[in-house]
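Take a look at this single chain, the form predicted on its own, given in structure tokens.
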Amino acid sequence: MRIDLHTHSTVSDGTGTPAQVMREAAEAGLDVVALTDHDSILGWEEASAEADAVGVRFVPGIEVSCKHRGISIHLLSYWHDRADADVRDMLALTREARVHRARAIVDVLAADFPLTWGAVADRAGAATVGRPHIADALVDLGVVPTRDAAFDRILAPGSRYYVPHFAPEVTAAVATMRRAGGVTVFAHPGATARGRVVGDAVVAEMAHAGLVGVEVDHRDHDDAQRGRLGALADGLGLVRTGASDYHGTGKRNRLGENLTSPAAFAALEAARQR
């Protein structure tokens, strides 16, 4: 069984619709796939219907943007109650902060590049505007060749164009999702190329708050990081997962390039029942 529990669609910063992601998952030979758009669940129905049509098991999920003492943390959550008021309020604040941040970044960039808010909004479409859409607009202008290049050169933490934003404190977010029935996994915790990462003590705090798993196998982790994170997960009694973090043509990540084992998926499902 081939299981990929981290993908994105046009609901956030992917390039394919939720239905397209499910069709591509089937074409990639996946048996189980989660849609985990950033701070949004608006793709669930479309993805679920298409997954049924193409014979893929759909897992409803989300990737929540969080922080710990100024360090960005991404939290995956599966199967949470979409009607939960606390979750809804937390995500609404996060999406609003994304828009304010994006406008601030565009204002700074416009001093050096012919970038407009309209061009970025067009790139986002119905999705909440974020840095990936700014990156795509910069590609359209010929400033950079790819989205990845925009993040490497212009939009990364430490760049003079970088703007911080509000995000919920991660242990509070873990507890909120858990109360709503969610099964949470720490996404790409060793992705040092994206900026600062938290230490093992913070992961232990997250586990105490209800964290269930750690995304060990990810494109952004080298062999040493995978070994360290796997040992950390085992020591804390957390489930090891793996996933592609697929964004369509927006990034180099390919569906199924990293997978969650059937045993690990069963453990996530068991945590859901608890």
Contents of the next structure:
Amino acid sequence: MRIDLHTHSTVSDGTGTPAQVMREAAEAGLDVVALTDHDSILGWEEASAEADAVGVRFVPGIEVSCKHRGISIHLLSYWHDRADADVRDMLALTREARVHRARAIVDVLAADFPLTWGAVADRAGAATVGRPHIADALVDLGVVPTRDAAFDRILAPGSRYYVPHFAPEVTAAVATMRRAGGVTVFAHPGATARGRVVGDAVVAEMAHAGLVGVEVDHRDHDDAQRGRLGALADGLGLVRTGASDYHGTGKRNRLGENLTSPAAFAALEAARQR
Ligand code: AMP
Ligand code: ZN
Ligand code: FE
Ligand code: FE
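I've shown you the form predicted on its own. Could you give me the structure of the form predicted together with adenosine monophosphate?
So here's everything in the complex, that chain up top.
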């Protein structure tokens, strides 16, 4: 069984529609695939219908932007109640903060490049706006050749163009998703290329708040990190997952390049029922 529990569509910063992602998942030989757009569940219905049509099992998910002491943390959640008021409030605040933050980044960039908010807004459309949409607008202008180059040269934390955005405290987000029936997994906890990462004590706090799993097998982790994070997960009684973090043509990550074992997936499902 091939199980990939982390993908993005045009509902956030992936380049394929939710239906396209499901079709590609079937073509990639996946049996189970989760759609985990940033701070939005708006792709669930379309993905679910197409997954049924192409014969893959769809898992409704999300990647929640969170923080701990200024460090950005991504939290995957599966199966939570999309109508839960606390979940909706939390996500609405973050999406609004993302718009303000994207506008602030554009303001700084506009001093050096002929970039407008309108161009970025066009690129984002109705999606949860993120730096990849700013990258796309910079590619359109010929400032950089690709999204990757935009992140390397302009959009990374530490760049003078970088602006952070509000996001909920991660332990509160774990508890909120849990109360709404969600099963949470700490996404790419050791991805140092994305910026600073939190220490083991924070993962323990998250476990205490109801975290179920750790995404150990991810492109951004080398073998040493996988060993360390796998041991950390074992020590805390957390499930070890793996996934592609597919973004369509927006990133190099390929569907199915990292997988979650059937036993680990069964453990996530068991946590859902508790
Ligand atoms: P943001 O959501 O605005 O903080 O932007 C972070 C998102 O950009 C994450 O979902 C990453 O997957 C994506 N991202 C990070 N680095 C790159 C890169 N080098 N190329 C394309 N996308 C990236
Ligand atoms: Zn993304
Ligand atoms: Fe992420
Ligand atoms: Fe992601």
